[in-house]
Amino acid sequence: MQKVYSRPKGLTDAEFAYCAGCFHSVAHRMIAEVMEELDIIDRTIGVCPVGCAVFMYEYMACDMIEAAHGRAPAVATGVKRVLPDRIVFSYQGDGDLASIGTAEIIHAAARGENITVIFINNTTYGMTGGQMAPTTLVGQKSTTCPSGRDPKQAGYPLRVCELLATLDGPSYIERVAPTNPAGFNRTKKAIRKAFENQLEGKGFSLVEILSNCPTQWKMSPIESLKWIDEHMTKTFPPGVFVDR
């Protein structure tokens, strides 16, 4: 027989208490599969913020720190600094990452951190009951805009990638969206590109994930995915936007 599966020494023996369909699982395997593959698990430390992100803690099986929403690239531009062999990684949501947290991303891209972040886009505030983002879609209904976001109110979703990218610091900036095997494949490249650029001290990486949130999109994990290839990446279109 071959073996065709088998847990990456990256994660813990935890169970993930994620919804069903949830990427937050896939992404995380797929982190502990890239440290695995770079022989670096002692070497990592992640942050954690507040949101469904807070719970990682439980599942990988290097050092992690939870930080305030909003500040973990704060909290790992410290420990990277302090502890400059040591492997630091942020892993944050859209409603931590680009509204409570807008200005320590910017601003770590901007002085080229030589950090990874892994930046869950899943256009809603997963946790805390389904609330407007700032990466909603316009027209996409919350439970605080049960009729659709209206630019008129809420402005435009905020495009994370394209507005770090004008910035000279970041040495790789890249969206996937894993939704099929090839987007699967896409994904990985790009997070393990990301921690090979921390390695060879390149500076800031963030790779966006178009994820999904079946429980407050109210739709089923398939049809989540389809909702994402054909809203999302209209808004949040995949590809790479720096790589120096």
Ligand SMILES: Cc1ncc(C[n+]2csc(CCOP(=O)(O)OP(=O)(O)O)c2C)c(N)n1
Contents of the next structure:
Amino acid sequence: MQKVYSRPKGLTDAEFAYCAGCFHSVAHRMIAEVMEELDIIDRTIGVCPVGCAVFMYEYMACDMIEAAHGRAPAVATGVKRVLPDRIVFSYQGDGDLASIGTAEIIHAAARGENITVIFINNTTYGMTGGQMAPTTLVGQKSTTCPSGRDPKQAGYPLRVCELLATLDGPSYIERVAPTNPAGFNRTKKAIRKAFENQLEGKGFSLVEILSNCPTQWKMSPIESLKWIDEHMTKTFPPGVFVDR
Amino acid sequence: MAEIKIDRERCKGCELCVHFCPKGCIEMENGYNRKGYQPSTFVKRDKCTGCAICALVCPDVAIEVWR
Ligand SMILES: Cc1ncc(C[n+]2csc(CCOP(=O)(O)OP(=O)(O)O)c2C)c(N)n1
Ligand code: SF4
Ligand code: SF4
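With the form predicted alone in hand, show me what the form predicted together with the ligand looks like.
Let us now look at the entire complex, which starts with that chain.
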């Protein structure tokens, strides 16, 4: 027998501190696998978010920097411009990227910065206790909208891929839903392409991963996958928005 | 011939591997690991094809696969 799956070299030995079934773990592992496949672990620099993934530097075998909340694309821009031979990615939740960091992501995309952005949309502020996020669905309950998001009071969810796709800067934008094995494969492929684009100097690439937060959604991990399919994909349809 | 190994201490009992294994080779254990989770366990060696779907979906990278 031959070994067909081992722990990727892009990860350290540390155990993830995330909740059971959380897709932060899945996304970390896929980034690690892609770094190993492309043989770029030694020259990759990741920028951690503020949010549940704040300790991402404990888990990744590449270099990592911590950015202030939402500023990861600005930090990544600086790193990439000073060290253009490095592969630079930011990793951000929806509170980080689509709320406090809206300006940074829009301008990094508009500049066509040659960086890779992995965007974890779990429709909530997981770390701080499940508050409403810019991506919380209409009618979805959270600790700050306990009877469901009411557009009259809180407006509508922000569709980041669609918004950024109106700009000329981005070279690749895709939204994926890893809710079954095919979706997991699609997600890995998208992450790989987002890194390959940077290696080819194509410019700004962003992958939005429709993710779960079983803890704040108060669901089992399996239920959370069904909820992504049945509800999240209606507001956030998966697909390729830019590829050039 | 195929084989998987589940790292009982890394497993958080999320049940994704149990749910997605196309051959139903994995079940949840009754006991608890040091973290206090009920881990999954490989029960049907003879049915396993080594497709590695369990490893593909495991968030905690707790599964190794041989084929
Ligand atoms: C400048 C600043 N404002 C607010 C906070 C509090 N805070 C910590 S994490 C977070 C939101 C995290 O949500 P998200 O980015 O969706 O990540 P998740 O935890 O869901 O993975 C906030 C508002 C902070 N740490 N720094
Ligand atoms: S609170 Fe939510 S996002 Fe944070 S680790 Fe737990 S499941 Fe993941
Ligand atoms: S997918 Fe991984 S963490 Fe979840 S029950 Fe199976 S082995 Fe455990």
